[in-house]
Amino acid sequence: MKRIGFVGTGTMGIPMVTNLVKALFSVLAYDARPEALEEARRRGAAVAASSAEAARDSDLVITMLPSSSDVEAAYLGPDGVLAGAPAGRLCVDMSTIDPSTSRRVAERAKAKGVRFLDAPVSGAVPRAVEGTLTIMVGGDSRDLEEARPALAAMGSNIIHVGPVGSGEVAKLCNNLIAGVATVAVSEAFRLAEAFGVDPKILTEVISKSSGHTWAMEHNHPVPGLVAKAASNRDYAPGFMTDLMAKDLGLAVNAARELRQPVFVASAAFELYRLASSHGLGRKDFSSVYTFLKPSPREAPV
């Protein structure tokens, strides 16, 4: 049985590690958080005092944080993931960061005699639990294939996109196109219902028509049209407004440092923060929605 080094145990961690316990993994999980620990463990994982503790008594390291800063720490600082794993080991970092800090995370493993690969998942937190998560993986072919068991207990889908890195792009293109498409379904349906439109029958008319999309069939902003969205639960996520205004600025910076235009990754990057600003951080981003409102007719515009 292959002994998992798992550190990150939040929303979407813990699904992956239950999921990689169901598959007879036996998992040795690290949180900065207590509460997260403890939830590891309520799920049937070990704990360790550390991610170097993590990294030193596993046969494979995973990581699951939230930010680049995060996997920096957790990677590079005094009890992390590198100054506990011995050469060799084979870390898998699953958190969706800038391409260039998965890059130079790679340098300094590859510095030790650490293997490492990026491999941002898509699904959020519902194909987490279902273990069908979509992988995009960046780095050696044959460490993906060393790797590829413990990932098969988490996703469905599998893609090595290209060297280190690569999958972070992946990740933050696909989260491009679902956050701008949830931003103009969101628009579209605000505007139809200021005429009076029936929401249900708009849904019928998109959904054969050229503006159907993944974010109207799958994630509808507006409840009682899909029975899966987050829109019927109040916003629950999902995945959380705060998180797609991280990707999108993190594609927003990617571009701008390589000199590429964007445009609506830059306007809709901008609606997303507000929305946070406004109390919707922790909610499905699919709750934007609720933020574009029509002003009222006193207004000034």
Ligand code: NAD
Second form
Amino acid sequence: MKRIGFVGTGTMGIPMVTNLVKALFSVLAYDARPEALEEARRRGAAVAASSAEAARDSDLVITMLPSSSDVEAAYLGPDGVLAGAPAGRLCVDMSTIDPSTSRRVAERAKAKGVRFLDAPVSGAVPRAVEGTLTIMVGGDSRDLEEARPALAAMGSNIIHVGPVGSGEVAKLCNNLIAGVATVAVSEAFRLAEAFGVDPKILTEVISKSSGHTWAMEHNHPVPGLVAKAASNRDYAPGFMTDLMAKDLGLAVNAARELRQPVFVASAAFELYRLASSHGLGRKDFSSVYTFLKPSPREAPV
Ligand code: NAD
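Given the form predicted alone above, I would also like to look at the protein as it appears in the form predicted together with the named molecule.
Every component of the complex follows; first up is the chain already shown.
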């Protein structure tokens, strides 16, 4: 049985660990927060005292951490993954981070003879629980084949995108589209409402027309139209506004690094950030619709 060292047992990490345990992997978990680690123990994992220990005493390392700086700390820090991993160990970082950081960490790993894949996910908590995440992988295809049985316990679509960093690029491109589309759907339905058009009829029209999009079909921002949408649960996530702002920020920064203009991505990034600073950060990102209220009638514009 393969032993997995799993670092980062938070919101996404816990259901992923649970599915690895169900698939009969033996999991050695580490998290900087004792309560997160305790939850991993309740789900059937053994616990390590550091990322270094989790990496040393396992066959494969998986990390699921909040941000680029957390990934750098967890891999390159004094008690980090690279301090414990022997030469030849394979590490899979499933966090959503800046592609340049993935490449930098991969270079540092390579200098120690440690192999590295970036493998961010799409699907959020419900699909992490079901074990049906989409996993976008950057790195060597032989390394992916070695990691595949563990990845298959957590996801149902595992796609090799290209060299290290390109899994992250695919993830940021996907969320760029999802984030922008949700703003577009929200604006369109606000405009229709202002003219008194029935949102149910408009949904029917758009679903048969060129404006049809995943954002409307599966996560309609207007309550009462799509049963499974977060808007019907007072925008309980789903995928939080703060995470969408984070991912659009990563996309905008990555584009700036390569001098690639991204006009609507930048606008959507600022809008989600503003929605967050007005209290919607921990709601589903489709709550941006509630933020786009019309001005009062007496307002000049
Ligand atoms: P989270 O904050 O709930 O969990 C991350 C865990 O990492 C925390 O428990 C934290 O204590 C731990 N951690 C941070 N730094 C550490 C370190 N140096 N060493 C050990 N542990 C450390 O975050 P999450 O929602 O699980 O998200 C994880 C990643 O997955 C993020 O990059 C996020 O963008 C991405 N993601 C999240 C979702 C979602 O819906 N939550 C969906 C898709 C992708």
